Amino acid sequence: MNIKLSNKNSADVKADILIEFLSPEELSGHVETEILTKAGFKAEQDSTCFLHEKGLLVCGVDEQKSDDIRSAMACGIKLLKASNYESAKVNIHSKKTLAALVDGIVLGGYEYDVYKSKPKKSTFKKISLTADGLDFQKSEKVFNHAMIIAKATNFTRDIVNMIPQDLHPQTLVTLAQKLAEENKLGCTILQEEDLKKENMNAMLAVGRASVHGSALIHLSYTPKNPKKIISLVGKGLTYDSGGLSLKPATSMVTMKMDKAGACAVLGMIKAASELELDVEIHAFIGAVENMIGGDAYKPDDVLVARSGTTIEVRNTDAEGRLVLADVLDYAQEKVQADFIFDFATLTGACVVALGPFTTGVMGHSNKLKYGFFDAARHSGELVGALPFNKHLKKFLKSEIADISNTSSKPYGGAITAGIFLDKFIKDENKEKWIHFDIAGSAYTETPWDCNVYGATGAGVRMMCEYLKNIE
């Protein structure tokens, strides 16, 4: 689909189909209110009504918000391409509402169909938003920024949504050399042999009964005078069957979406270096493929990870902190962060606690999470608090080794999630941590705003508000 934006005036772009966003307040005063009225179109959010014969799209929203207007276009561009038109065209009346018209129309009409034998191909070609009466130059910037944005998200959406028989540890190392050669990326991989000698033996143990071999995957991005230093884990679980801690079959559908953290961290990095921003980002992916075999890691092992911490293993699907736990230390060695963020699908706990739309955000340092409320609410995404608690530090307690990969008890699984990386982050960086846990985000299975079926890129937009207005 082309999206363009254009200075001139809406009359004088040509399109079949015009789009227009009208609240319940606004539709009485609208020239096609009667028409609008008889077809029983009432304005409320999401609601869309079609008069074919004046080549009008009408989308209903609460208020001339962003929130409103993402999710209104959203619906908006799904009816176009399932239609015979093959253009059409908005007006922007506000620069702050135009990266919410691109995520829209970009994310809104994101379709997955590689693995469809015979993909519905649309007419409907071409969008055009025209900018008359706002200052072109800096609504440029503002569509340019939130293509690639959006697109990074798209990018992200696509390697989750692929099938663990296409994409295993190997193959996302494959994806990431052909992202940095064309990002122009620093890349560097370490692969089994490499990890042994970095100890990282909590990280292959999850990795031992698989096929495919475990990887460290670290890219950067440095320009020249960058603000700040920022390392971006991820969880790269390419498929995880749960281990011989077996998840009931039910459980293991979607799975392929256990890889999303370290997806995300890609097109964050992708978009950054798009974007040319002044910040040096490295971003480091465990992956690994958590599988049954002879050979498969057990619960009643203890593990000793590259820290030299011991961790008794109680149950083989709490794998990805124990992946993470391995790559946390490993980033904070190799480079000195000004800030360290982790996204990983964590916990079904998470899911609980926050619903199946909101990233859990964790860490010690109020100021940071405040950074990322604002950042959230202006790309967005949604984030809630989870608070770390002492009390609850108490059920990782071991009798045998340092600390447990589970929880003695089945309450508050997200955050004693969050309170085991915690034991991996040195000192020195505690108040520069965040932990992202987007296990309810990352993946749906029922469309929400601008997300379609499968991956939605969770993070991405809400990482590059972020960083475009770091300090």
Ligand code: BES
Given for the second form:
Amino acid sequence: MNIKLSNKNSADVKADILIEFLSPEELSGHVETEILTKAGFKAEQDSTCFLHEKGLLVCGVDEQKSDDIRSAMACGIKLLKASNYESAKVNIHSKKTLAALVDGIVLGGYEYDVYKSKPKKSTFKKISLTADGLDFQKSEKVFNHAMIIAKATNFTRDIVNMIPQDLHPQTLVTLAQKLAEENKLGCTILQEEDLKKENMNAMLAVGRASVHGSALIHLSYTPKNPKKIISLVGKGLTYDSGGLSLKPATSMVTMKMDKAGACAVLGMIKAASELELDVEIHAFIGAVENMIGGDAYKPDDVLVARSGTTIEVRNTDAEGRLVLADVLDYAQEKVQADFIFDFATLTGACVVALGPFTTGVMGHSNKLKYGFFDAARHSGELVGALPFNKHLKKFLKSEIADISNTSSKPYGGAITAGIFLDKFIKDENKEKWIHFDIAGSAYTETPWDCNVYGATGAGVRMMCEYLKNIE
Ligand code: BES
Ligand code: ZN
Ligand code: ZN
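Moving from the form predicted alone, what structure would you give for the form predicted in complex with the named molecule?
Everything in the complex follows now, all chains and molecules, and the chain you saw is the first one.
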């Protein structure tokens, strides 16, 4: 689909359909009120009314604001893609809602049909955004940035949606190498032999029963004179069966998404390099498959992590934190970053705490957390803070090792997982680190906002917004 920003007057742009957004308050003042009302259209958020004879598609919004327009545009684009029209146009009234419109079109119109033998063919080819009356140069910049970020989000979605047969640790390595080549990024890969030399025993234990070798991927984007250096760390469990603490059958379905943190940081570094941001970015990924077998690591094992910390394994399904323990330790040694942000589909408890739409934000620095509240709000992502405390920390006590990989109590599981990671953050980095639990937000089986079935690309839009505004 071709998406074009034009400085022409809407009347001068040829298109089959004109898209309009209308709130309930505005309905009575619309030129087509009578016919819209006859059709039973109330202009409610995400409702649509197609007036074919008028060449008009009206999309309902609560208010004329970004969040509402993003969601309404996503509903509209789905209708257009299912129609037999070829083109549409939409008039932009404000620069503020332009990025939201792009998100609605690019993200709401996303479909993953790689595994369909007969993918749907759409006749819909072109959508024009007319910015007549706005500062075109400024609008163009907003448009181009929004397109890069939305496409990077879909890149992340594409990889998360790949099946575990096709996307395992070694194919993730190939994919990262391809991205590095295309975007001129630095690329270092540590294979199992290298991981052994690095004493990354926690990460290696998780992947031991898999037929696919585990790998650590390090990509870097290094512009001249960067304002800041950022390390991004991603959980890349290409499949999480739970290991010997095997997941119930119904919980295992969708666990191809356990690599969403890794795919998100790939999307972030892709976007950052295409936006040519003045920020040095390092993406570290632990690519591992958690399987069962004679060689599998076991509940009762004690692992010596790269940092030297010993970990009692009480549940092999709490594997993400084991992988991240070693990758975080490695990342902190290799790069002296100003900030360290990790992304992981870490706990079901985060979904229970915040619901399936919201990313959990954890860390010691309130200032850093607040920065992300703003970035999330402006980008259209949802985040919520989950606070650490010293009492919850006691739940991770082990009788035989330095720390247990699971909590002794069934409460506050997202936070205790975050506190586990904190054990591997060096003292000098405590205030520089934020952990994002995207277990709920990374994947959906019911469409919401501009998200369709499958991976959402959670984290990419928010992080790009944050990086763009970093001082
Ligand atoms: N990958 C899962 C977490 C998850 C759950 C992600 C649901 C997305 C949706 C993680 O490895 C896991 O299994 N966590 C366990 C931890 C428990 C054993 C302490 C969980 O959440 O149940
Ligand atoms: Zn697990
Ligand atoms: Zn997992």
